[in-house]
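Next up is one chain by itself, shown in structure tokens, the form predicted on its own.
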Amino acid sequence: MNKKKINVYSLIKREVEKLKKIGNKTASLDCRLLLSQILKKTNTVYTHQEVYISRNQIIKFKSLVKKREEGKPVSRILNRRNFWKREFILDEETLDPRPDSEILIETVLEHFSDSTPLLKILDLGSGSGCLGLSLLEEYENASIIFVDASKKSLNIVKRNSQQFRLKGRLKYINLDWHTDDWDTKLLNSADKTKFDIIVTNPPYIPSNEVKFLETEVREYDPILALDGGNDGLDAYRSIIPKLKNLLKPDGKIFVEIGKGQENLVSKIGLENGLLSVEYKKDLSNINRVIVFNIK
């Protein structure tokens, strides 16, 4: 296959233009990602870099700049995502982790300040696996338990455990939190052993606000995932009851949420002996992050 040494700049630059058209902000660093992968490149090449392409690999990444030119996401054409301090693989059936949800991990760590004990983790509705990864990474000592009602995402924690040394601190298990017995299907398959840290993030938009979200999330987010009920809070009426009955007597929860849903999500948590002790932000300066103790 012949190839030609061209500079960087030069063979993205109309593609960052089109991009650039449709109000994409990040559309060099866009091309750039999507010509990486394109020449097999394990790191991002720069624009004055000189690389070596052939007509075919140069028609590839015309046809990958056209769906990001749709609306799919780089980290779907990818099927990868950085988060945290790690890349990790993602499909269809997993929500694409956003940086907002990192605050979720900075939140547990200021909790959790010594790395060394041997904590036991719950990561609900755990899609990727990022959140739960994280953590794991960052307590030497503990194990974590992986719940979802979806195989395939337990399938893709799998994966992504690889890049991890990890062997023998992880479980799976495939559950529905809206069987009414759930929690009772989990501590029997956890040993009956209670939990030091639950972390979930659940859907949480109102079913009509979905049709409103950014292309990039409405199209290519697994439904399951984003759409909370009518008023965004089913998941957490599902969840929140059973929650007592795993977490052990110190043991803390961090549950994510929707914008304004603060208070609506404290009550739940109120009506079913748990109390909120913090609520912590996001980047946007939004409540993202609600901590719960055991009343």
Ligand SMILES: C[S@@+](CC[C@H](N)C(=O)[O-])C[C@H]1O[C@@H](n2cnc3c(N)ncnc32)[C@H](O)[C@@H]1O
The other form holds:
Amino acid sequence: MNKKKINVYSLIKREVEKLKKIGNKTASLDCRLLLSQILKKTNTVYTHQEVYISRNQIIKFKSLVKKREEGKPVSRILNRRNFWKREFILDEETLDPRPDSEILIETVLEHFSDSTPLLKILDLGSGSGCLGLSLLEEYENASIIFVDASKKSLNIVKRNSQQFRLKGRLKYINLDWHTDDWDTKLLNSADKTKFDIIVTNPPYIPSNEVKFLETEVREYDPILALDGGNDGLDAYRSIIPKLKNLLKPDGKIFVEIGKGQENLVSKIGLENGLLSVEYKKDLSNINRVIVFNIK
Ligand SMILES: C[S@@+](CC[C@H](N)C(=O)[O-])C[C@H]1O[C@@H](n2cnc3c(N)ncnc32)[C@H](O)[C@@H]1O
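Form predicted on its own done; form predicted together with this ligand now:
Zooming out: every chain and molecule, the one shown earlier first.
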């Protein structure tokens, strides 16, 4: 196919203007990301760069910008999102990983600073696998169990683990933490060994607030990953009472929470034999992660 050498700036200029007109504040970056995908570049193209592109590819690029214009997030158009040190594959059943959740990874690394022990990790509500797989890369001898109610999202974790070449130290368990005996089922699949590290970022948005979320979240993130029931705390009430049973005596639990939920979630912990030993703030100065020990 005939390809012409073109400067990126001239290629994206009109499309950037279209996106800016509708209030898009990352118009240039969005266009460059979409163009990079079309050109199959591993790095994002720069505005001043020269690229070789065919007529067909230009048409495809414009059709992707059109989707962006219609409100679809770039991560959902590309089905990819950077998190921690990697680019994760997504699909419609996985939450688009949030930069704030990287605080959880940082907190685990502070509490478990040696990268070599044979740690056992549990990722409850794994979505794309962004938390668990990032930890698995940091702890060379760790093994992990991913749990999610969505079978499709567990397949995405599998695909991500394959692209990062992290096979072998992983298990995937499809279960619903709102059932009574989910902890027993989990321990049975884990050869009855308890965990050193448990991480979870459960759905925590109160049901009646979901409709007020930004369109990009409300329309493209799966409701199962967002809706935390009436007061947003349903998942914590199902998960936390079982955690003491799943954790080794000197293990630690790292829980992501929504804005203003720290006292309520700590209280659920306290009522179930867990002590909150640290709150960790996100970049907006909101308490985002609670660390629990066994009391
Ligand atoms: C907020 S998302 C977090 C995804 C991922 N860990 C992250 O941080 O991007 C919550 C995850 O919990 C899963 N989930 C929701 N309700 C569940 C339930 N009752 N049992 C098991 N998993 C559930 C969802 O499918 C979703 O993947």
